[in-house]
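Just the one chain here, the form predicted alone, laid out as structure tokens.
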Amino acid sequence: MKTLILTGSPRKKGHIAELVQYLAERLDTEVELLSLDHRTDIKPCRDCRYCFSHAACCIQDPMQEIYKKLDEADRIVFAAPVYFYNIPGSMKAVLDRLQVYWAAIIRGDRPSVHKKGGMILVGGAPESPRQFEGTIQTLQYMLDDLGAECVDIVTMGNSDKEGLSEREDVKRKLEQLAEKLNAE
């Protein structure tokens, strides 16, 4: 089993960072950490609509690698913090080159895969009942374009002012998290 969690947070040393290893300490499987934070090398999806009618990207970048390590992951986790209601630009480039998956359903052809996947998401704001909304909706369909079961979705607000080191709380659906994915 392969765990992909997929980052995207500018600071290397920020509450994603600090959550995603809590979480990946807790995992039973292989995981793998790809930051796509400052990845200026994927280029943007063009809507050129090539994938409408083959099984691959036309554009021929970094991405390519990406879509191998999705396809290889027995779970996937999406770890993002939220910026004015949604992920940070260097995630979105990717998710709208997640067009590929979706094309599949349209050209008839997607493979039957029952992955899994979760999210962990931190916003600055104190909490509020719709501070992720936006984002957990985007995140929500691109795992279901993927194939994979949303087990669990981690949030954690007011981190201008807390940490993960006060909030129990998180810790604790952090560790169901892992439970869920680590379950077969």
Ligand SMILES: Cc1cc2nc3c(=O)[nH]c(=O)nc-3n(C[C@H](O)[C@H](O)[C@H](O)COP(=O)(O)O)c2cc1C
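Positions refer to the first chain, counted from 1. We call the rigid core whatever largest set of C-alpha positions still superposes within 1.5 Å between the two forms. What you are looking at is a predicted structure, and each value in this text was computed from that prediction instead of being measured. What changes on going to the form predicted in complex with the named molecule:
- Put the two forms on the same core and the Cα of Arg107 is off by less than 2 Å between these two forms.
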The other form holds:
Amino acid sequence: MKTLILTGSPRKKGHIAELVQYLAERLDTEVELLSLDHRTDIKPCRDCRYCFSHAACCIQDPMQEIYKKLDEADRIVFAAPVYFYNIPGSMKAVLDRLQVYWAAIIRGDRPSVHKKGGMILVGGAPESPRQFEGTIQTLQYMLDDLGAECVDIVTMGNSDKEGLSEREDVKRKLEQLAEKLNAE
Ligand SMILES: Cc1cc2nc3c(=O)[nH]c(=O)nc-3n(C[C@H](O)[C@H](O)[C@H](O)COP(=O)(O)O)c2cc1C
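Alongside the form predicted alone that was just displayed, please also present the structure of the form predicted in complex with the named molecule.
Following is the full complex, with the preceding chain placed first.
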């Protein structure tokens, strides 16, 4: 079994990196981390609509490798900091290429849900009820398109002031996420 963790933070030693590491150490599956930050080698979706009639994207670039990884993964986790109530723009540019999975609705060959997914989100501002709303909506939609049931969402606000070492509650939530992803 394989878990693919797609990360969107430019800070290699930032909070997302730390939370992802904590999760990865608790997963029984094979784990692959894939940074989607500033992937200048991956072109943006141009809404050419090739995928409305073909189960593929016609842009031949390294995204083709990522499609393969997504198709082969049994578990998919998105890990991102909140930037203006959503995922960072550089990550969004790559994830717009998941239109090929959404287009399965139009093609009429939508796969059944058979994967498990999760999210890890951090925000610098003090925790507030709507802090992660936009981010969750975007990523939930993408997990749905990928045929992955979102088993848990771990959020950590107030990251401008505190890190994982001060957040036992977030550690417990990451442990629970790992348990759910490890379950058959
Ligand atoms: C451009 C930008 C926009 C941000 N917007 C938000 C926001 O809307 N809400 C929030 O809580 N934090 C916001 N932050 C703070 C980040 O979410 C926070 O610093 C986070 O810890 C970064 O994650 P990292 O340490 O993994 O890079 C923003 C940061 C940047 C750089």
